[in-house]
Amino acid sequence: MSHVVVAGVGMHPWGKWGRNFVEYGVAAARAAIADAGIGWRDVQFVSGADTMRNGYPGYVSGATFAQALGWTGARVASSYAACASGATAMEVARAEILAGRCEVAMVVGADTTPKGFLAPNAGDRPDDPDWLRFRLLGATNPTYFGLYARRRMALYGATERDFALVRSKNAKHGLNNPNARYRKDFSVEDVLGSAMVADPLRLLEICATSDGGAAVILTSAEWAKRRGITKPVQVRAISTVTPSFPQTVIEMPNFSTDSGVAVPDAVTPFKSAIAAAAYQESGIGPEDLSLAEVYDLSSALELDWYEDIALCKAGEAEKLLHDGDTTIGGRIPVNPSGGLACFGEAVPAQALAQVCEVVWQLRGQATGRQVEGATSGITANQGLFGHGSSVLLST
């Protein structure tokens, strides 16, 4: 299968700007277009990642961004997969190119978020698990993060200091990232001294909600070659898998798991399956990676991802961390961007932001946080209701 090429990437810095989400997406799109060295009229397909918090324009983000940039007759699509929306929108664009329906596509996502944690939209929906977990159980997102952390402590002996070290590492990584919202160094003691939110996780270990935008220009390999791109960053795989039955590890927003009584528990766990599919499609294994960008909604979840993307065996994530392997300069840096710890959540943009970071790293353009000699990188996150999200890129 021919690979598509990332010709351009762009971002609007993360923060709490309080402006229309379209403004962030347009800024990111224009930056990506300029990075690709093309004009807006060269874009034949616009794939938008949706936001549920910004009214009808957020539900039809592809058309919203196309209109804001100026109608050209380009085809559009809009995708919603919660935190996996960016990767899903990118897969739609890749499919258009590989099907021969276009040569140049833009993927864009942006969000304006409320103060505090993300919550369901207004209205009574007693048959909606996401609504029920807030209204029936009071189970906000940090509640789940705390439960995952407790699970890791019970299974593998993780400690609060381990979680704090993850946050301290990412804080150092994010110091030199101009797009990061939080650019402040935190020691392990600083993290442990912050307020408890969802035991055992503290304020500095749980990502904020943020405003921001990200965009990616994808092209066919043939188009890139004609334009003289001699060392392109290639999209080697995009994984958007769903869980396999029985799912015996709870995932938001559910508050129960599948029963494995009558079914052998031999399936690959969901989060592990996300990266496994990317490795299988690309022919690139975890041993070949130069870096990874993972979905650190909390510092404890980052440790789980080390194992889920097969950087180490189950129960060995803490050793990988303490050995310095996941720090810039180590064997396999994780979240050299600073991760969500330094960015916060701008839901439809964050999977695309991970791709932007990997592209900059593979080009050698990540000034101040560069992973030397980077040749391949993987992203990993997930969306509510079983949306996998992983993109594997290489030079």
Contents of the next structure:
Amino acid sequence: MSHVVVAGVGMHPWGKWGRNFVEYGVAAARAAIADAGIGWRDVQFVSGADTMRNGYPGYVSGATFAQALGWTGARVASSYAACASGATAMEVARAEILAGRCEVAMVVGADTTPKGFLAPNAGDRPDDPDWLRFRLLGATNPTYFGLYARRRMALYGATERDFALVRSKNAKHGLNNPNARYRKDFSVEDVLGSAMVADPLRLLEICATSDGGAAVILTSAEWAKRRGITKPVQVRAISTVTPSFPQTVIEMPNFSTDSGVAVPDAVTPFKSAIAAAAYQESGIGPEDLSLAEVYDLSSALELDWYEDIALCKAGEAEKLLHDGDTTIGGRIPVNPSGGLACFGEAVPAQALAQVCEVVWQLRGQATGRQVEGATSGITANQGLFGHGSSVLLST
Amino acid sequence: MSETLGANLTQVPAIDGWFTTGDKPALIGNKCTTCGTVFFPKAANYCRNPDCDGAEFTDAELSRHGRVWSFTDAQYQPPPPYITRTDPYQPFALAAVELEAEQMVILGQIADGFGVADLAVGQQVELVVEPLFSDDEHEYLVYRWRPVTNGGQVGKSEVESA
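Since the structure above is the form predicted on its own, I would like to see how the form predicted together with its partner chain looks, so please show that one next.
First the chain shown before, then all remaining chains and molecules of the complex.
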């Protein structure tokens, strides 16, 4: 079977400048095009990951970026899947290549974010759960992160120190990452000394919102070979699964879970199903992985992901962390980029940034944070309302 | 329900049709008449069970008691459309609560006067209705979870903070 490879990746560094998101996307796109050694006119398909907070151009991001780079008549798509938008846009591009409809596609996402909590868009929308949860409950995103963290403490005896250690580990990972927004070493004590936001999570443990942009050039393996791109990183799987009914873990932005009265619980919970689909498609298992980039919206959530992507059994994540397995130099480094802790979240760019990091790791180009001898890596992430997102890449 | 307070504010639900008021308030969900699945907030005219194409629902008052699945709090003022009742802002707690009969978890604020120090996973809570915010004419009510021990309250009573 033909397959799809990554010919180029590029990012605009993460930060907080408040400039137009298109600027970040164009910078990332040009970096990815240069990285691939191709020209903009080689791109036959543009797949944009949308932003909801930057007006109409954000809802039609594919066309917005294509216009900014200069109309070439390339075909276009724009995707929104909340935090999973980047992976969804990547899957659209991959499908175009696998279907033989194009050979070179560019995936790009960028965002400009306001300060503070991510809040719903303006205007009264009493039928929108994302609006209602703020109005009726004051339930912010960190509310849900706090619930998961407290649950982990009750089920597995996790402690606030364990969560702080995750943040400290990621701070060290991100210290030398030129694209990271926060490059500061934080000790466990530093983390525990920061202000409580959503008990038991503190300011340093909850990811900020950031500006940033990321882009990926996908091509068919045959096209890469013809162009002399040697040993490109291969896209082995992209998972975009939804939950299975009844979903019995409360998820943002919902008021409730599904009821399990009529139908027994899903065999595989949603977050586990996301990675399981990627493992199944690729034939690569968690034991084969060299690294993982997971969505650490909070420090505690990273521990949940260890179990969700099957790096260990339920309740064993704290041991994995304390044994140093998930630190660079350990058995299976997690978030060698520094993760969202060091980046902050630029929603439509974030899933693509995870892919960029894995690609640099697999090429041996992750200077200052390299996982030695990396041959495969997974990304995992989840978009609001039920968009799964996982990309599995290998050398 | 609408009742006039001393301050000439009429109490009204902050959202219509989500809960009953009075001494023993309850959440109002609905139940698919075909497969029996319960929904809160109410399902529209379609059942979300993938193996059911039910389109008829009957309203169902949900259990007034449940157990804390997990809990947290909001130390910083949430952004709009949240409306705060106090200046300066007073932090509040929230809990996701498991209802045994309905086999579902429902998120709500914790009743006034209680914080995370009063909460534990597995603890029993009871549904109450309390003021969420007010304007010149109305006091808007919302459902909340109040911790109970041995059928009685712990911590401060709702009266003190009302």
